[in-house]
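One chain is shown next in structure tokens, namely the form predicted on its own.
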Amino acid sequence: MRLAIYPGTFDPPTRGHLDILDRACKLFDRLIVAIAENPQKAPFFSAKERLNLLQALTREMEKVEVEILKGLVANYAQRKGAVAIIRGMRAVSDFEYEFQMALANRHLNPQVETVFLMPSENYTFLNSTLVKNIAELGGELNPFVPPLVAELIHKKLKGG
């Protein structure tokens, strides 16, 4: 069984994230969405909230499970027996960072390959920061995130 890890902060999860996940499901037998906690990013949603969101969003995806990632992705992938780390590549601007991360992960765990997947053209501009900015300025979120995510973002912005 070929297992892949799809790590990220997913803060919030976007339609682009789900598009990459859908593409990865076609390539691997099993996927773990690994929610990273990055204190440098000042998360909008807690790791537990992101876990609950992604579990709800992937409920119908039989191959997918969602966990909170502790530690290095390369070590996590090794513990889980993964053959690949999935990374979304939206544009050339993502390349340098993703290339460095892939090389570091290869150095830490040479048995795991990094697989770059491009999202649908509809999502190449999309990232979580953009979604948060649109939300904070009162913009329409449904083109960018699933309705459940939009609802929770609006609720959180209203102090709920």
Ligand code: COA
The other form holds:
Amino acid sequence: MRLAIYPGTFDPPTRGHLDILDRACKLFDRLIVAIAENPQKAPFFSAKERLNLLQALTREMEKVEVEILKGLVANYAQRKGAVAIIRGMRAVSDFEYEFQMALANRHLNPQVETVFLMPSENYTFLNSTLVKNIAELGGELNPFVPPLVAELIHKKLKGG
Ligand code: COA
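One more: the block was the form predicted on its own; return the form predicted together with ligand COA.
Zooming out: every chain and molecule, the one shown earlier first.
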């Protein structure tokens, strides 16, 4: 049973994240989407809201579970018995940050390998900040996020 962790902030989850998750499902027996609370990023959705959202989005994905990540990814991966940490690599600009994080994680937990997956080229420009900016300025969100995410972003922007 080969388990991988897919950590991230997912504020909000995008079609790009789901694309990576689909690809990872083909490689591993089980996947845990691990939501970092990341208070330094002042998240738009609380960790609990992101948990509910990702659980709903992955309901049909039998291999996938969603949890809130406490502490270091490396320690979390060890506790779970994961063999891999999945990260998306969208462009060269991701490389330096991801390379540093992968090496740090290897020092912290040599048992776990970081596996980089490329999303579809349709999503290489995408990130969660862009989605929030487009929403705030009244743009169409459908190309970037599933309908449920768009609905909840609009609801939150209206103060719901
Ligand atoms: N499609 C679309 N967007 C994507 C994406 C994809 N496939 N992959 C990444 N992104 C975007 C995210 O939406 C996010 O956008 P934002 O900055 O506008 O919010 C951005 O890329 C960063 O990605 P994310 O995967 O959320 O990384 P992060 O740097 O926010 O968090 C953690 C990475 C969760 C591993 C880390 O920050 C963390 O909190 N770890 C816990 C503590 C720890 O272990 N620290 C030591 C690490 S060595």
